[in-house]
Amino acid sequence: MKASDVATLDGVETVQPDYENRDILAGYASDLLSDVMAHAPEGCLLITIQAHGNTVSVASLAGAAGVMICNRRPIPDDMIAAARAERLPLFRTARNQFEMSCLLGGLLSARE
C-alpha cells in the first residue's frame, strides 16, 4: 500500500499533502521516540499521539514512511513545516492508536 493510500482512508485527514509516496510496508505504534528510533522498521507508518516537530525527525530518522497522529490532536505548524521538509506524509485521525493499527494491518494483510 502506498502512502497515498492511506490519505483515502475513511475519516483520515492529510495535513501535509507535498510527500514522497513511499510504501507503507508496516505499522508502528508509540510515543516513546527513543523506541520508535529503536525498533521502527523502515518503511513503516508511525502511528503516534506525539505532535511535534521532535516526532518528523525521529520518524525521518527511522526511516518510517509515514505519520499518523491519532485523536485528533492539534498538530502545530513547526511540525507540519518539518514533515513539508522531509517530504514525509503527516496524518490525522479522530481514531485512537489501538483503532488506527487494527485497520492498517487488517489492510495490510488483506494486500499479502
Second form
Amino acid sequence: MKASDVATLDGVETVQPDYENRDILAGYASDLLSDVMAHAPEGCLLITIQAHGNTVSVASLAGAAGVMICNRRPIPDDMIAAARAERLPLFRTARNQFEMSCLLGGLLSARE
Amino acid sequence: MKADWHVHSCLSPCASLDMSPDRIAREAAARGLDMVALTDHNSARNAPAFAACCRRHGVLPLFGLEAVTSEECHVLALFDNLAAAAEMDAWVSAALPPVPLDAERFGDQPVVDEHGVILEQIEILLLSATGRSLEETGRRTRELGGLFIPSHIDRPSFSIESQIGFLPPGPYDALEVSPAHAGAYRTRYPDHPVIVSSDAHVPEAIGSAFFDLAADGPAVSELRAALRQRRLRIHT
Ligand SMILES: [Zn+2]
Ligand SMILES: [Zn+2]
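Coords for the form predicted in complex with its partner chain, given the form predicted on its own:
Starting with the chain above, the whole complex follows.
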C-alpha cells in the first residue's frame, strides 16, 4: 500500500499533503524517539503521539515513509513545516496507537 | 541577582551559530543579567570559553548542561565550577548513543574558544537520549555538587510531564516552567521552587525570561539555600 492509501482511510486526516508517495512496508508504534531512531524499519508508517518537529527529523533519519499522530493531538506549525521540507506525509487520527496499529496491520497482511 | 539559567550556545545543533560564549555573555551583561547558566544539550564542552567570556563581561556564570534522560526528559545540571561540569559532561557523553551528526538536518555542533574560534566539531548527535535515567541523572548531578532542575516541565515534549506524566520524587532544586504557567505550577507543586528561564537558542532571546534570586554569592550551596527559602521573584 502507498502513503496515499493511508490518506483515504476513514477518520484519517492529512495534515501535510505535499509528500513523496512511498510504499508503506510496515508499521512502527513508539513514543520514544531514541527507540524509533534505533529500531524503526525502513519504509514504515510511524505511529506515535509525539507531535513535534524532532519526530520528523528522527522519522526521516530512520527512513520512515510517513508519520501518523494519534489521539488527535494538536500538531504545531513547525512540525508541519519540517514534514513539508522532508516531503514526508503527516497524518492524524482520533484512534490511539493500538487501534491505529491494528488497522494498519490488518491492511498490510490483507495485501500480502 | 537577575538570573537566566537556561541558555544554549552554538554547540547545541538547534541553536544559532551566533550564540558564541562571548556573544551570550555580552548580551547578558547588556540586558542587566547578573548570572547566566550555559546549558547545551548533553554537553558542557563550551563551558571553559564561557568562563573566560563571563569574566570579561562581568557576568556570573554557572556551568552545566541540559541532559536528555533515557525517558527523553530534559533536565538541567548546573555547577559553580568547571571541574564538576567537565565530570558531568564525561558521565553524560559516555552514555550517548553513537548516532553520527547529520548536520544538514540538525545543525552544527562546534566547540569554540573565548574568541569564537572553532576548536572542534562534535561528530556524535548531542540531541539523542542518553542511557541514563532521570533518577540516575539526578543522583549524579547531586553527587558532583550540582543543582538539579527539570526543564520546561509544562511543555508537551521532552518534559517530565510529557514523558512520565507526573513528577516522581527526586532531588529537585527547582522546577523550570514556561513563563505563562509559572503561577499555576507554583500552586500545583508547592513543595518545589518554580523558576523561569529563556531557553535561548538565539541572541535576541537571552534574558527574555529570568528570575530574581536574593543570594549572597554564586556558590551552589548558597543558590540552593536561596531557592529553598523562596528568596526568588519571577520575571516574564
Ligand atoms: Zn529542553
Ligand atoms: Zn534547552
